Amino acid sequence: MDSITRRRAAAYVCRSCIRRTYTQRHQRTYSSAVQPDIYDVVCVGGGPAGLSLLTALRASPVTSHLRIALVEAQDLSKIQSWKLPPDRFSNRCSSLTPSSALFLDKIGAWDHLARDRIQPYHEMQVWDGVSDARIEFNWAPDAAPSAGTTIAYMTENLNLTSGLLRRLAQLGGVSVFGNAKVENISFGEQTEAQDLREWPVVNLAGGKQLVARLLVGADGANSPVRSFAGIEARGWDYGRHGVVATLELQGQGWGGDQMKTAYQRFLPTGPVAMLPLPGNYSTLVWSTTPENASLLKRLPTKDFVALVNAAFQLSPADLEFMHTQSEGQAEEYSWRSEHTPFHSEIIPQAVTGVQEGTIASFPLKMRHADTYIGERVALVGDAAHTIHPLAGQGLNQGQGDVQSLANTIEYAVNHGQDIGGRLSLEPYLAERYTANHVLMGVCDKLHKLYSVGSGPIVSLRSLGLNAVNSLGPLKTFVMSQAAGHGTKVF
């Protein structure tokens, strides 16, 4: 069996490596005490990006023969069997564009997700918390794309990862190392069989060694793979925290279960968004100061609910005052809402409760790697870039990376190229880097633009928001880009 494995691995070694092996065969060699396993692709990280990539490679007839390994620190068996009652939802949810959903369907993963926990939404209300200038993202009857009127699908991250794990188990052929700690990543050695001195070796706790023809870093913002490759990630912290929670609403939305709407209001401290889940539930993503986030997490439920309702209804000045109170926000909101005129159906239905244990926060930052590739290394998802959550595009960027890298590997295999060579990986970098950089720049500038609470900038941004809202073709184009329809600009 070992001889078969060696022949299979050698079949994909680049010609220069083979030549070096033969010319050095009679030179002095050495080998380690632990015999390493050689794989075509080793992916470190079992989140949505890593699992999607391996599923895509296994699902394609062109790449299904590749020897693949997955390394993940968590217990993947627990994630694969994850299940919650119908009236309970995880607080970490993501927005999947129709384009991302089509990719998941193409690789056979979409049907393995719990479909009753996926909520499409068809409209989005976005407005300026200072001036109340508003843009309504809804498809005109004659402008809806052939793919449908869905803007995005909301689902829990655990629903996505568990579905991908079930699809991967169905496909088989992946060596999974769960509950595995990566001790370090180094380069291989020269042996009598072959020279692996330029191949990455993932050293696991317990002594297991995985040699990678291509090492994929899907291991998050603090990526050990990126550090091994010597790739810098540059950016900045926003000085803001994202507060998340699972909310219970008064009803299923103004449009009922068949016409769900997402809401986002830009406040000087950061945007607050309420995104629909099945039934009368929604997920909250509120970007605010660390001090405000700390207050929100320690408030009693009734005061937390009052502040969330106030965030979509009251003025920034009212909200600022309510954040100075250590308690009593429910009574304060009740009094102030009676004296604040508003149109109820252009804001979310009232929040009536929050699911226990779902209020949490995390720091917001922007990071972009200098490159996504190195010799025998590729980065995807958060290992390559982290983005402000205001556009809900973080997971979709990762899915775009995965789709591009899978296509790049498939092309290399079809044309007899070394899948780990930098030259073979260049098309992936060319396709994804600029597109991601532009989107990250847009989100960063929007965050900074709407952080201004007064002055001429407020008037100018409000004028622009109203102009886009009144120009149907432009608004349709923006929606098509956000949903992944039509021609890509970058």
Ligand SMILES: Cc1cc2nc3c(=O)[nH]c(=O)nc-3n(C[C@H](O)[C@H](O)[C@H](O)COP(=O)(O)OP(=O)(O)OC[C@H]3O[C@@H](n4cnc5c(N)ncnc54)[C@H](O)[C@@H]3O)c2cc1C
Second form
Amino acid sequence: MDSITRRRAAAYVCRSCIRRTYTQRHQRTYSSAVQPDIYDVVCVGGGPAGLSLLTALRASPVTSHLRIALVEAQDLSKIQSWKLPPDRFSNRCSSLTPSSALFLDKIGAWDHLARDRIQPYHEMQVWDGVSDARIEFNWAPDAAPSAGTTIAYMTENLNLTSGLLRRLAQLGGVSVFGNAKVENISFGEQTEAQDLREWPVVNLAGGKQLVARLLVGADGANSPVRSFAGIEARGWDYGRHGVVATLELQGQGWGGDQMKTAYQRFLPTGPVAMLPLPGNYSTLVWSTTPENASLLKRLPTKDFVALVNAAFQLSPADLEFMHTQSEGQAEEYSWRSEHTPFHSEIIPQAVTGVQEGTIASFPLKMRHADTYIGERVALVGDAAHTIHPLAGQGLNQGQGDVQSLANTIEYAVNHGQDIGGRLSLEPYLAERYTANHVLMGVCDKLHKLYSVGSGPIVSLRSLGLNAVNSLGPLKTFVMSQAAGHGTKVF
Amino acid sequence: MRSSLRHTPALLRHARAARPSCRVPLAAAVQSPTLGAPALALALAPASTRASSSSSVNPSEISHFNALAATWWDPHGSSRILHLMNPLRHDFIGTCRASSPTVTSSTPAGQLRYLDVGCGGGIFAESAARLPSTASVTAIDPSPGVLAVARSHAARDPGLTAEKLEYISATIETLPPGGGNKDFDVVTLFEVVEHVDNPAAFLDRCGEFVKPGGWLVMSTIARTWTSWFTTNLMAEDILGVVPKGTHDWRKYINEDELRAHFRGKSGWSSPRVMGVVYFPGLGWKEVRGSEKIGNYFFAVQKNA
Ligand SMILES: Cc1cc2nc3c(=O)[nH]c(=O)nc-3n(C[C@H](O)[C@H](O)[C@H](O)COP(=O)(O)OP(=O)(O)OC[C@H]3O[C@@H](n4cnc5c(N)ncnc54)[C@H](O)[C@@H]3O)c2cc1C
Ligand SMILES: C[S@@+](CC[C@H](N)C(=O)[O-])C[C@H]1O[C@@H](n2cnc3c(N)ncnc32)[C@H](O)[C@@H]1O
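With the form predicted alone in hand, show me what the form predicted together with the named molecule looks like.
Full complex below, order starting with the chain above.
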């Protein structure tokens, strides 16, 4: 076993074949029969999932000799050099769980992120907007997992992807095709020497062709790789939009900068969440109806701020009324809040401003691919599954996929398997599919449960939240799920 | 191919998919077993003429494997269980080589030369050729249909160059002996000994191709009451989940018989064994002691 696992892998595509390919092309510049450019892994999509996968493959001595290509429609050099002043934050942020952070550290990427822009948080306040039943997620002294008391790390997506790109540049060895859109994907040809009829060929705008032993679809929710592989993604639209914004608060939070809290309130229209960023800043994720979302985007800043404050504080009836106003929410809020009793420390500190240009919205949907693998194809991240953001798990699920796929490829290389073969990819599917399915089901049911405004379900669910709050072990379970420690149970 | 059939019908059903390639003449299989029958002792009796050109090939075996060729590389076909077992072969070879202070190699970079006898569609041969620690793999099989499948499958992988992987239509008796540097660091016979006539002579002939310090590595299935009960009586006669005549239980060879065979020869040492069991849904797992009842790996090292 040892001597096998210790073996270093050389690229499956032997160097001499590649050399031959190149020299032949030079010699036969005018020939139409250009030799195919063959890669062990072609990854379409340089988002968080694709970049982590390639970094993992390059960082492992077992897989570092694979011949790898990355295809991304965006300008990657812009993302790599992404920089914002310390008091400005991007509106697309994700909660990285400790297990995602550990993985990023293992592949050497964590140190390349701007750490002063990452905000760990240690508590969660979750409550029902209709009944006010509440659950406080903070670690009981003896229940904290050994990884520390951090529930998650709020990270700008661009901080993550630019850090990954820097780490990848440091590792080197990936043929990067940036600003390159995949036009279509076809199959290879049979020649006298080789039979590539089952090998995917990625055709880029401009005519470049990349032949893949393993084609990875990390190309997001509308994955062209998934369509090529004929894999259906099923699900539904929630009829909700996610509104995001970077908020300025009156202070660093009730616990100062050492003890930060994430807040989420379930409203009949969907959950509204405020997640801490460094200093006085927080990021907003509000799922609501498309009409409400477009109102929020239209409002003058002071009215937007008032409506966000109201969302964490006023009754659903008050909120509903304020959504019918085309402006003037600021006055309405100051009047109504005086008459609404609340305990200030269990809701976020007051929002005082919004960073310019950070209010945006996107439609929420739930999609799950029928499978994550096909012959010479694997899907990771949003290409495989799109989830309701209320659990903050979308990006973390992708990191889980990537970790599993990288391990699967490593095992295959160590045992001489064809890394594109369906048989070699089966362990990845087995490890990830059910885990993702269960998590998606839970988030979906939470959404439905909390989208009801009155009636027996409300009292039942408050009973549920209050009961969870008083049940230590169950709470620990829920929290460790959020923090990514409990994957074994799923 | 031959996995240990366990007692539950569910397992028998799973095992069935793995089995059809192991067919032997009906007449032989329907006879009831006599445990410890002299047939096996005879089968493993020292070969009178080493390196004889008399063939180990049983013609009905060959036609059977020819018929199977088409589905060899279907991941859900009849060879699925063999595909799943393949990584363990590498693990076992790795443990054998790690266990001995004498380590051979065939290139300055420490790479190995493999001879895979009875390679079939090339499941092991291809995987060995892909390892960066491999100098080359020579793979032989007497079934022409099977070998054609092996060749055309290898052509689908541009990484499997002619220098790395060579298929030869041959039996071990017709393969010209290498000698010296041309000998092999590892000679493998996976799921083959139970299909050959004169296994003792066959093993001796294969052994001639091993370098001093190199390993002769094989896998097969034990001949026990359990394997007779599960593969012959239950699977074929009572449950009927495996076509009658699929198994010639009398051709199964036990690990202690293999040990005794090589103990009786000079020039071999360090016998190693690993029993494995197929668990549906989990795959093949090493189970200590299971070599006495079902599938197992066996290896011996040629004295340096
Ligand atoms: C608008 C929006 C806001 C979001 N906000 C949040 C949030 O606040 N919190 C949160 O947790 N999650 C959020 N999500 C979800 C989160 O961003 C995703 O879960 C995560 O980005 C998935 O990463 P990925 O790498 O799988 O896919 P993506 O990040 O979608 O990356 C896919 C990449 O593939 C590239 N690509 C696609 N097609 C092609 C092609 N044909 N050729 C070349 N390249 C191609 C794209 O350019 C893109 O870079 C949001 C998603 C969206 C769409
Ligand atoms: C059960 S298959 C195993 C194939 C391959 N070793 C594997 O495990 O993937 C047995 C193979 O042994 C071959 N065979 C049968 N008789 C043989 C003999 N006498 N010498 C060499 N090979 C033989 C068959 O043609 C068949 O391909």
